[in-house]
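Shown here is one chain on its own, the form predicted on its own, set out as structure tokens.
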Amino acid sequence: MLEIENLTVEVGGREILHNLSLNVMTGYTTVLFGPNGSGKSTLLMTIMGFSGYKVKSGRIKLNGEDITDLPVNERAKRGIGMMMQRPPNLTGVRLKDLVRVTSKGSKDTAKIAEELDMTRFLERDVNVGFSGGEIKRSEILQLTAQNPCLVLLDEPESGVDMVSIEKLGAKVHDLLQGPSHHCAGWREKSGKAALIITHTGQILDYVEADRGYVMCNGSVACSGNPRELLQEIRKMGYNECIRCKINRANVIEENI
């Protein structure tokens, strides 16, 4: 579904991602761990195509198509949807109108909103005066309406209280397991493709992940079973990942 090849990205004149490569397979959930400031959000914003994230080298491919230079709207049309960690307030745009346009009238948005306890927010401007948990549920509502092939989730558990995280986690699980709109060149497998970034790993209490990556200082340090990686991170911390990456790089340099 998603192939990222040797991606180097600059933001505000500073290089944030360095020669990064990873894959997200069709129908599988991939988790990207990493400490704060490691470049995880930059990666998702680059995949989605937001301005200000300058690709210096490398490629982003969706279903075999190079989308590195496509604008945000074209990536969305091809089936990429994103939950942002800190989405903007949209003053003057009612949530129900945004959801209706996003779903193109193909979804019962009222029912979806009721399931997410968001009915009373439909007449309100998007995110204006919403709590952290309400913003997350609003994002999930929009993604459910969009029904993308590839789901990008930026710290879905961040800023959500213990009561809300269970409801949010259940809806994230339902979103990832549900069928997707047809994507050009994509043969559907059970569930959506997803890339979830997380600092704490708490979202794994609610979703089944197939593969994990650890990002440190703008590049991938290692990959493997996501739950095993999380266990090591909780035991040793991210500093151990950074030391491991440095030691591995030194060994490679010595061999060369």
Given for the second form:
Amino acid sequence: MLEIENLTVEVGGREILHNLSLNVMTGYTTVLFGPNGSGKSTLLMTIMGFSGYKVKSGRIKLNGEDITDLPVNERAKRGIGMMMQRPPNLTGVRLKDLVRVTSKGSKDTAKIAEELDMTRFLERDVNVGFSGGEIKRSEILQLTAQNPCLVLLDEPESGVDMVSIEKLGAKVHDLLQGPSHHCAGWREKSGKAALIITHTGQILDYVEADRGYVMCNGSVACSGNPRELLQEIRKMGYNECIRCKINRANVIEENI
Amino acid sequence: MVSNEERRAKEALRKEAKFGEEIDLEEYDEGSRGLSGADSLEDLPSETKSTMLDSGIVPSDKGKAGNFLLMDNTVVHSSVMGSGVEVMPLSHALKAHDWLKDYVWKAVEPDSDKYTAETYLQKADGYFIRALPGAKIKMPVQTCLLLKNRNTKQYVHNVLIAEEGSEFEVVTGCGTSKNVEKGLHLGISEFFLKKNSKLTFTMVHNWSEFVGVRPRSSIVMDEGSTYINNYVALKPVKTIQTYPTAHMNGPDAVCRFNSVAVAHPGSMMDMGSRAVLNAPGCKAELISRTITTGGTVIARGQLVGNSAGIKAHLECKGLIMSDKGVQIAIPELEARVPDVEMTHEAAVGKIAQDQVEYLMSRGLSEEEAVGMIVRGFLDVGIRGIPDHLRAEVDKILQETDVRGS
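Structure of the form predicted together with the partner chain (previous: the form predicted on its own):
Then the entire complex follows, led off by the chain already shown.
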């Protein structure tokens, strides 16, 4: 579904992603690991198309279409939806109204809000005075209303309390593995896919992840089975990934 | 015999106002005082009714404590449906209540500027609304001030009295009939809030491109009284200059001013609100949200702390939607004693790109996203608006063109 080819991205004049390539296949839930500052959020923001994330070279393709230069809303229309790590406050815009506009009346948003224990937030201004966990729940509520085909989640579990994580996890699960023929975007029948950033791996208790990538210093250091990757990272830390990548590169060079 | 007041007013006929561009009063014709009356607002021509609706006034008796309509300089309609409240033309009230002379022209000085002087000398009529002692009036009193004929000069003098322990609500809609390109509105409003009374006053301005507007309002507040002022001006206007002032003279009085305005291309809006906190325990909050889509907005605000133990906050925020638009925020804090808590927050700028893109990432087009953010921005300024008006104001807001030119 999503193909990223040799992507180099600059933020504020600094190169953050270097020649990065990865794929997210239809029906696959893909997990991104990596230390702080490795460029995971930058990758997601770039895929969504936010300004300030300047693509210097490389392509982003969605279902074969080059979307590298499309505006944010055109990407949303084609089925990409994102949970941001730190979304902006929208003073004066009630969460209820945003959810209504996002769902275009296709969803029972009141029910979803109730399931996420967000009913009392519906009358509040979007993100204003929300705690970290409340922001996550609000983002999931919006995403559920939006129902994208390609779901980008930036640390869905961070800041969420032990009780809420159950509800949130269940909603993320529904979002990814729920009935695919309702999802937004022009390739409706193509099913869903996800790219999820996680540090703790906690979200893997709720969603079946198929593939994992480890990012270090703005490029992909490793890929494989997400649970195995997580175990390795827990045991040996990210430094091992970097060392491993360098070793592999050396091996390749020697072979050449 | 020429009274002292009259002499002072005559001397002030050429006195320029402190703020706002000067308007030549000679350019306009006297508004008619002889238009025919209407027994009910429902009997009015549909065009007039639709102008009223656009100004937040429902042309019906239902659910209202009283109705009042002034067109040009004629009181066309005045009625009371509820009990505990008086609604009548000021000219009648002056005959009915001998004591009223101790109120008129006591909150606003006739010689403040040439506009007050002219209104004084013309013996302008307007509405008199009084809530009787202890009366809690559930339904609002509606008043409507319309310019009916072109090139008209309208003078209005209103007096509102909230007697001790009373509570009431007034909605004033001001507007211009369709064919009126040019006009002038001069409006004096004097408010007297007695001990522990409460008044919610909402004013909706719905003028047109060539109308000049110079309201002069002053609110005198006794102990424990509460005054809430909502001001909505979303339509084009040539020039408005207004700076209502609350004189909080009794302890523990509370006032709140919420203002929202859009300056369209060609509009010059100089609008402020001022609270003078003269007694301990007084609280004031002045909030304004202004947008320019090509016109000029000057958002003024002033808090004067004259007593210990007062608390006051002033907030002017402005959005610039066009290269041609100008936003000027002038917040002033003036403390004359220690032990006061006075704060202000002013910000002007363009709409934040990250907010627009956040909404776009949910599938909204750029235009839809900007519209939603701008309406939200204005919405903060009208959250104090009474529920029954909410739908009308929301409608005006939805119809307001907030795109920059």
